[in-house]
Amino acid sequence: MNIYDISKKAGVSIATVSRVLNNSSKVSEQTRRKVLAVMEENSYTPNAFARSLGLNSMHTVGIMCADSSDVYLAQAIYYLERELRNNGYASMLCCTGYQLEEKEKYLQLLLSRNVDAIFFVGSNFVEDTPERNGYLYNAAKKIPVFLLNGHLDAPNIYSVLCDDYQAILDITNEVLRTGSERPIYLYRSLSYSGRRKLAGFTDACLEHGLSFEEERSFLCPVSLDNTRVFLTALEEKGVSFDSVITSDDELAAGAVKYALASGRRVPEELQITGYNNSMFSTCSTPEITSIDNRVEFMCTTAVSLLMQAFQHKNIPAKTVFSGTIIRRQTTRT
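Can you show the structure of this one chain in the form predicted alone?
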């Protein structure tokens, strides 16, 4: 039982419950008695951690991400914390790594702190079976759960995400229309988002009549130099490619390093595309054509929806928006 549950049972806003806990004079005596009665019926006491922050009610939202050193995830965390702060909420961040056991452990930690909701940032939190997603379903029985760049269909789980499938389909089609005949795709994981991106690349190739007798997609070690070494090894094995579509900008920047080291002209001999429109795309020379998946818009939308949920308004279970191709110097026009 947390402040969200109290507000729902009493039929008032979370802000009203907070005022009751703070003995504010802005609450009518009738409303105060109603809220206190619900608290007594459910044996609710304000969380000690919240008291230590001087909140007297949680007004705190959990944020879970796998790795805060990841440029994309770090951006998302910044925007979420900014928007929550602007709405009067504190945040608690847990960096979980990628193992399910660690995700479950940190989720329980946040729930024990009686947070009012949790944002799961990144599609790696969506597992591949209902059983492995049980930790998300169980959390949603207690508080609102928001998946950023992932999707699950279940009560009290809300998804806000870019259409990764369509974005990669579009950018691959554009590269193929400008003369590429031997594209390859580099990715770092097959998370929910990763699977959608791979499907977009595959379908674009099929639309252009390209066969898959030879492998076209490759799981690549993450780091600029590892990507360079990986592509060099592919070339030495006889894998022929004239474009490299990637699942993120860091892989694309590694592909640029490969091109420079191997003497292949970009984009005349090798086209390269990234994803996320991060600093990697603009710090590279040449600058990298990328997909802007609008991370700031995603986060501001998610926080806005959460505030509406706290006010007991109906909000969509799934909000999907389009990515935009940002054309730079690594693709032909």
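Please give the other form, namely the form predicted together with a further copy of the same chain, since only the form predicted alone has been shown so far.
Partners and other molecules omitted; one chain follows.
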């Protein structure tokens, strides 16, 4: 039951229903009573945010992600859509790619559809500078904005994220404790989450007294083959490493391919860790030790927070939860 159904049942225009919701004086008392009666009969609760804006809620939420075919993002979309639907909301999906200009354009598209809120999934939506984050601030002026695995401090922006810093710190510590002396770190981007992860790796190395005279972290091309080639080239350049910590299972799966191709025994001669606990970690042989960053929990929490916000409840601007190490065959114990 949405505003369209109400208008139909009451035999009035949508604009009239909207006016009733907004206590406009332009509606006759008789009409107001009729509309309210229909709402009551159908236990209709108007969307609080839409109401405050005087818009007609479509009971639709936008989901923006860079690429819905990415394993991690695909899972998040699945859980978000399920939870939203269970709460009576439809999902409008927008895959933006990684360019700011495109993100802004697609955001306008969602806003023009009068969505009631937007979930930005993946920390690549948080840019480096306030100017480049302007599109998020602007969206938040109109509707609640949720950052899933990103964080930005601004009114009407809510962040739900895994503590990626702590997770990488913990897993690096574990690899160093079990004898690794020359760890390297592979990442695919320095998004908000990417920077947090890198800090976790660096701090663990510093805690163990490792020097940073030589470079230990590398932006690495994704795809199994590219990662394998990259590590082979690194070795040929004389970079010595006995563990590969990665920001992403796909990079770790590529590192496993490198180990198999170069004949280095895992985990005896080379430890490898992934992140996301995705199918890449179980599909590889040996199976990859990874971080479970609780995609399902993140999504159900975010939708639950949104529903509370719609009911005028005060919700936290930032919700951080911890990940868990899932130990498999690529690390020593």
